[in-house]
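Shown next as structure tokens: one chain only, the form predicted alone.
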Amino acid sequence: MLDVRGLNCPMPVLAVQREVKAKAPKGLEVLADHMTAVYNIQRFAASQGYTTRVEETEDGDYRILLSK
């Protein structure tokens, strides 16, 4: 899992891709706590062919779920 609250854009879009560039993972679990990072993630995940799923949490938060 990799939590990006708390984070400024661009920088959740870009632990996303460092993460994706350095493992190249089947799945990904991301959470973030704004809309906008969000969508940043989704365009970047559809990019490198991964398909999303956004789950909004109790807290008010997001799970991305990031899969192939």
Second form
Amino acid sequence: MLDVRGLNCPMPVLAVQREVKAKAPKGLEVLADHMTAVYNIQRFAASQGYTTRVEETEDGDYRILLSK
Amino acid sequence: MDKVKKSFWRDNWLVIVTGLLIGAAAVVLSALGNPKNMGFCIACFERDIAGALQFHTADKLRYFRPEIVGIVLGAMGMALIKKEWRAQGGSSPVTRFLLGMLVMIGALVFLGCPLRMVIRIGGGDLNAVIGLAGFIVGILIGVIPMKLGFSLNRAYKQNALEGLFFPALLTVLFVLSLTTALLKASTAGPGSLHPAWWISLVIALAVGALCQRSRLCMAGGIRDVVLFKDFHLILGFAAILVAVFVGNMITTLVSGNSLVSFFAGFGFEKQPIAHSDFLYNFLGMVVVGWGSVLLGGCPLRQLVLAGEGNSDSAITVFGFIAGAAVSHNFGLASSGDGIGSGPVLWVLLAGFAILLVISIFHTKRRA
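Beyond the form predicted alone, can we have the form predicted together with its partner chain?
Then the entire complex follows, led off by the chain already shown.
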């Protein structure tokens, strides 16, 4: 799981980009804490052919699930 | 084809509408009293607030601009409604304060933040095209450490009070500016030019609320194109330019002049509150671009984030205000007559050195 909580833009989506470039995973779980990061990651994921699902955690954070 | 069009509009309408609203707001606020080509300028407004608080000595630049209050409170209100408000901070605050100061010093050498740069271009001030070139170069430099792993470190959840102090302080000062003589207001010069306070406030509340939803950012637009080939945010940038351009044509026609006179005004010389020193227009905006990328957003975006409860952005705005005071107290700020009488080049060079040090020391190389 990639924890990008507390990182300001564009670090969360850059972290996802690095992971995708390095490992080209079939699925990836990302934990973010603001909606700007969620939207940015969703746009990037879509551009790379991933579908995304977003869930809110009990702590008020967002779990983004990328899958191909 | 229709599907592509629909998805383009569905994905981007909010940022485009926000850009159009900001551009229209700039034209309307200028028509109602704000200085020409300065209808909506974050750097200029914060400089005037620094003046109202007497942090600097420029008598003609004093007014507690309601637009700044409106953006912060509009963003805060929208974030609360959408349950996105959260107190957060602790990500290299002193570094952010310093970066805020540098961005403001660069902006006042050029005479405007990235937003005013676009507004100036839309008004036919070609000096701002040189500024845009500098801004892009600054962003391209700032993107290099980003790619190598730059980060100002994580922010953490804070007590709600930490996120509330900034909007509360701004509101209290604004009320004091309206009801007492504690804060100063210019009687001549750019600080004396403004619409009725409530008009500025209402327009800025709408801008702040929409910016919170759309995440519009002048630096982020160009940065995302370079980093991700993502054109989403830059559409807002383009929409501002289109709205200002069309808005200026409309106001020209409404005021009884021909469009020929509007286009004849395009040029480098005698532009409103601007100078034609190419080198300094360029270098000032390189500092703004580079600094904004390291901060994670332009001056407008910092206000919106501060409204959302981000105390790192609040610290950055304090840095902007301190930078404005330093600029005017030490002769670094330009004017319509040219660059300031202080050691402008030396300070810009020191600024580049500081940006380089921050870029290097906050970059952790990744395998």
